[in-house]
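A single chain comes next, written as structure tokens; it is the form predicted alone.
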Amino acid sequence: MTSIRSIKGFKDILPGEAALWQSIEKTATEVLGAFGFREIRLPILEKTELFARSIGEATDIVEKEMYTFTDRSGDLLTLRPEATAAVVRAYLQHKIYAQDPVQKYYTIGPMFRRERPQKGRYRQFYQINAEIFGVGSPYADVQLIVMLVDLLERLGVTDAQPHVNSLGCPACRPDFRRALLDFLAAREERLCADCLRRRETNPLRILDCKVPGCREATRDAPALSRFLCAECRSHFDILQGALDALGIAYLIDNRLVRGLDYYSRTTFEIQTSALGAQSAVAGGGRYDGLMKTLGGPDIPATGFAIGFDRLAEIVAAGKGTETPGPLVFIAALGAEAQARAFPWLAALNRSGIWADMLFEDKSLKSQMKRAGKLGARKVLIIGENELAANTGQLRDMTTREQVPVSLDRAVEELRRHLGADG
């Protein structure tokens, strides 16, 4: 009988890697909290209509990539392919805007898209999302970029560079659309099938195509920045001025568009070459029209998403993954020693100290081998002689030095030697 394996594009996060993920998440929550963001936790299942209306029915995500099914009551449900629409849905459903329209939220969790699995990209993938509601100022966009730069610096990603662009607004985008369509008409034979379809539905997204032939064909495409209305131009100029004032180096990237229909004005990515080729680890921008599209009031919004899987690979490549071990391993030799030691183990564990021991009667050699495999910092050795003398031996696994430990005060002395008093 063949063993059952995980689904293609879905991965297990094993303990060593999970420890790294916990460290990244802890740093992220600290940074997000310092900038005033509060956590919101959301269902992974939503009504399909939410994503069809927000992302856009003509997008690849809705047409090809969503995990959608009909439940027993006949409702069409989808595993969330992204988080922003769900955060907006919660904000509107609970009428949070009536209490205070200005809100800063973050959420961390899995998303689902049936894309082609590849390095750093999975069908169940994880994101850190941050959203600012109720603020139309470009300084909100700048705050998100600053927060991303700060987070990546704290995680040791030293070559992160923001790429920024403006997608304009419904008032200034039609002129650009006409200019782009005229440009593409002379190059349609060089475009892939997806881009030919996008030309009719959302030609802006052709600039985001990764097919080499399409990228070459659109290399000299008109820049949207040339078509910005006065308000969008002012918004983009203020954003650049604020980044300059903070000393944050950035690149204006005219090809930078978002794959989701709800974006407008500011769009940005944080790119790094830590995994070889230049690639984005985070991206976002402004989506002022989404609230209204989903049936709510006309409230501005901006946000970003960090690809957690890719970020973890970058952080691991920079400093390696260290699997922590117990602070102390109790090598109890014989039934009497085990009965004496087990309450100490429980007391240490319950006080927040990682301690471990074998629950089987093994030789000292076997127990020391186990302690080394776990990466224990110290080992408390208790055998017949130690029980008779009422004194155990605490061995440092690095220096091999041993110090006596009174068994009557084992927990207190272990805490002292481990530097965990109080």
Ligand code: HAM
The other form holds:
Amino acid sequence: MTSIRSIKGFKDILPGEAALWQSIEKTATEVLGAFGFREIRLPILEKTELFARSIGEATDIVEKEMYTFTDRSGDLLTLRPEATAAVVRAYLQHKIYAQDPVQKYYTIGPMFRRERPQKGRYRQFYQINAEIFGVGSPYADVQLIVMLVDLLERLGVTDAQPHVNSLGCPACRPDFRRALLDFLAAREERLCADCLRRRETNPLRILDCKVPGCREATRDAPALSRFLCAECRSHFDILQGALDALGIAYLIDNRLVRGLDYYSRTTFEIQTSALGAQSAVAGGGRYDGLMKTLGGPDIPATGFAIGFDRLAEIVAAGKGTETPGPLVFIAALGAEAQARAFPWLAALNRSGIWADMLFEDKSLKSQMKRAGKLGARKVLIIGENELAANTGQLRDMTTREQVPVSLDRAVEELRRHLGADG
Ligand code: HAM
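The structure above corresponds to the form predicted alone; please give the structure of the form predicted together with this ligand next.
Below, the chain from earlier opens the complete complex, with every other chain and molecule after it.
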């Protein structure tokens, strides 16, 4: 019988990696808290219509990447491919805007997109999302970028570069769209089949096509920045001025159109060279029209999502593998020593100290081997002689030095030697 394996593009996060994820999450929640974001936890399953309406029918995500199914009562449901639409849904459903439209939320969890799996691209992946509702000012966009830069710096990611763009608004984008279509009309034969289709459905996405022929054909395409209306221009200027004032180096990237249709004005991505082809570790932007599209009031919004899997890969690459181990391993030799030591183990564990022991009567040699494998800092040895002398030996696994430990006060003495008394 063949053994059952996980689904293609779905991966397990094993304990070594999970420890790194925990520490990243801890740093992220500290940073998010300092910037005033509060956690919101949402379902993984939503009505398909929510994503179709917000992300856009003519996007890759909605056209071909969603995990959608009909449940037993005939409802069309989708495993969320992103979180933003659901955060907006919750804000509207609970009428939170009626008490206070200005809200800052974060949410961390799995997303699902049926993309072609490769390194840094999975079908179940995780995101850290941050969203600001009710603030139209470009300073809110800048605050998101500063927060991303701060988080990445704290995690030791040194080559993160923000790319920024403005996609304009419903007032000025149609002019650009027309200019782009005019430009493309003379270059039809050089576009890939997808881009030929996108001309009808979503022409801005052509700027972001990775096919070399399309990139070449659109090299001199008109720049969206030249078509911005006065309000969008001013928004983008203030954003750049604020980033300059903070000394944050960024790149203006006219092709940064993003893969979701809800954006208006600011878009941004954080790219790093550490990721190869999948270079964006985070992406986001302003989506002032989404609340209305989803049937709510006209409330501006801006946000981003960090790709947790990608972030963990970058942080791990910069760190080397340093796996934590127990502070102490108790090597109890024989049934009597085991019976004596077991309550100490429980007391240490219950006081928050990582201590470990083998519940089998193994030789000193194999117990020391086990302690080494676990990466224990110290080993308390108790055999027949130690029981007779009522004194165990505490060995430091790095220096090999041993100190005596009174077995009558084993837990207190261990705590003192492990530096856990303070
Ligand atoms: P997104 O650019 O689609 O934006 O995703 C954000 C980040 O999630 C990407 O930069 C990448 O790091 C990570 N990511 C996306 N797809 C995958 C995948 N298949 N495997 C691994 N990582 C992936 C959004 O999702 C927007 N909702 C962001 C946003 C929030 N905009 C406003 N608020």
